[in-house]
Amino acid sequence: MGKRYLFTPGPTPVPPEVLAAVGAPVIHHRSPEFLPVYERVLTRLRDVCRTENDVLLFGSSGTGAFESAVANLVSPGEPHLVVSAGSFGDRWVAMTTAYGADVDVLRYAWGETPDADDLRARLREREAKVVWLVHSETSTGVVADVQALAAAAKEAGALVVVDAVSSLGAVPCETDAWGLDVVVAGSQKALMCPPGLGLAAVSEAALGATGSSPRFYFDWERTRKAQQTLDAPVTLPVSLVTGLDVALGLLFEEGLEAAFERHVRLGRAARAGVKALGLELFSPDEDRSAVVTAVRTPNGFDATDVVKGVRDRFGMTIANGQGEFKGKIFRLGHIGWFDVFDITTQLAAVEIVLADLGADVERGVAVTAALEAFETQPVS
């Protein structure tokens, strides 16, 4: 088997210590070797999270998270108002009405950026107890300005709940700041883990407003309270637990502010290059983008066709779009562990494999294009 590349907006590529750290022997989740690691965790977590609220820790995919949320603050036939502009926003929508609630979607086209104004228009039309956002949406590679788009919910007495589960560590995301009430995120994505944790940052407001809906494995007070002394209520995954240690320790090494910039300069790489082969963005082409870079297929072409002659070719794994952007659209990751030569790679293999198709592209020029934007440009 030849080099393997993976260049998706998650999982994302893991670092060689984080893997390590995941391979050491496994160690009992109530021994006094763990409980150290655990505290810490729970501790890094406030601080990526950027609150002094708990973070509350589960064994389970970013979906887990989101279901944490959805289990503890719906109760069926109450009021709530998701904004959706792409996949993750219509899994809100999903979650929330299998819960029961009575579900009022705000809806932008997939590539749409949702607005405050719009927000707070349809709020004063229908009150919601809970107003449920994506930061960023990666089917779409659209990052929405959660901060305005809060206060708009705030301003009608709403909770707010944030999906971040790509956006945590990669762009800002300012739990207390902004008022967020609840934050999900999941590990494998810029906290550079593999997959297999969730976590979710609630406010005091949030835990106050537990619903009436069964919960048991995702139930917030439960997970409190173990927290709070350390005794997790069911098993932990702990070998992932001791890589995201490590995988926090060199998050913070680098610097949370340092690690936004870098995110921004990718982003600008990705897109510099893009534009410079002669393709379409279908991601706005703006600093705020900086998770993931989707592309338009050239007319005629099929980003399926890219997705696996890049696969196959080089063993390079890059996103397909999703729903009825399937084939349309192919996006370009780069949240987490990636530098800038990652992006670098990632275009000199869309290039090849769109030019061995027959597409009409630039071709030996991406990759200068790529460096010079994310090198020359300063970021405000």
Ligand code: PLP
Second form
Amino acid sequence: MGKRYLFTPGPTPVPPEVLAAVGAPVIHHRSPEFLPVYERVLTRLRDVCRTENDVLLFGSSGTGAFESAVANLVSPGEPHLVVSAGSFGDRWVAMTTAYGADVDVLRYAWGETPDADDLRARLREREAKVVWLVHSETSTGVVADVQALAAAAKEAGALVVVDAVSSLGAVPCETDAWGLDVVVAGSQKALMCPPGLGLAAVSEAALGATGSSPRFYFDWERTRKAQQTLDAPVTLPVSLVTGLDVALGLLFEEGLEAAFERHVRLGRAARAGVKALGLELFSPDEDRSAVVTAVRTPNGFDATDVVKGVRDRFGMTIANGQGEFKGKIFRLGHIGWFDVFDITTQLAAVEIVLADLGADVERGVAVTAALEAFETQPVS
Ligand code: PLP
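Since we've got the form predicted alone here, give me the form predicted in complex with ligand PLP too.
Every chain and every other molecule in the complex is listed next, the one we just looked at coming first.
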């Protein structure tokens, strides 16, 4: 089999040290070997989330962590407000609706950036128990100003729940300082692990506001009590937890701030390369957009052919657009275990494939533009 490259915004490449830990012999989840690993992971997750609150860990995808928040916080008939500007905002809408909430949606077109004043105005019209936000809308590349949005929600007395599935570890997410009651994420993005772990940082206020929806596996109180004595409430995916321990060690070895700066530079490099090719960005041309770069396919060309072309010719997986943007945009991921050469490799492949498809792209400049953008200009 030829060489494979994983360039999607999740799952993301996993460092060999992490893979080695995941592949080690399975140990028991209540054994003396595992307990220090479990404890370290729970502590390090608090550090990544920048919170003093408990971070609850589940064997699930990110959507499972979503569901824990909905199952614990929604009672049928209650007013809730979702801010949606893409696929994952819509997931909050679908899930809160499925649990019987009376859901109001502050809706933006895909690609737009939610605005705190809009949220303030909407909350003046109708109160909400919880405001449900997406930090990094992976479907569009927009990273929202969660700090400002959370402040607007707090002014109205609402709890704030944030989907940080693709942002945690890539861009700053200050859970306590920004007053975020719940932050949910998954292992397979900037945390550099295989898929399979979901997490939810949960404030005392959120724990005090749980509702009447039926739940068991995802019950926060049950999980919290068990975690406090490291007496896992279920058989944990010990191999993944062990891998996450190593991955979080790598992240803190680099330093969280250094990782955030690297992601800003990776985003700059991707956008500079895309523009040098003569292509139009779909995601915002701003430093905050450091998770995934979404690119419009030139008129008359289909993103599906670009995605297929780089896969079939070079063994690279990049992401197509989602929903109605399938075929219209493609997305270059840059979270987690990425360096600038992962960006230039993607750009070079996209350049070749688009040129071969007959698109009018500028040849031979994207890689240089990306390297320059990565190196130059300090990150404030
Ligand atoms: N939210 C965001 C922003 C995501 O990028 C994803 C995954 O792609 C999810 C939620 C869903 O996570 P999962 O696929 O792990 O259930």
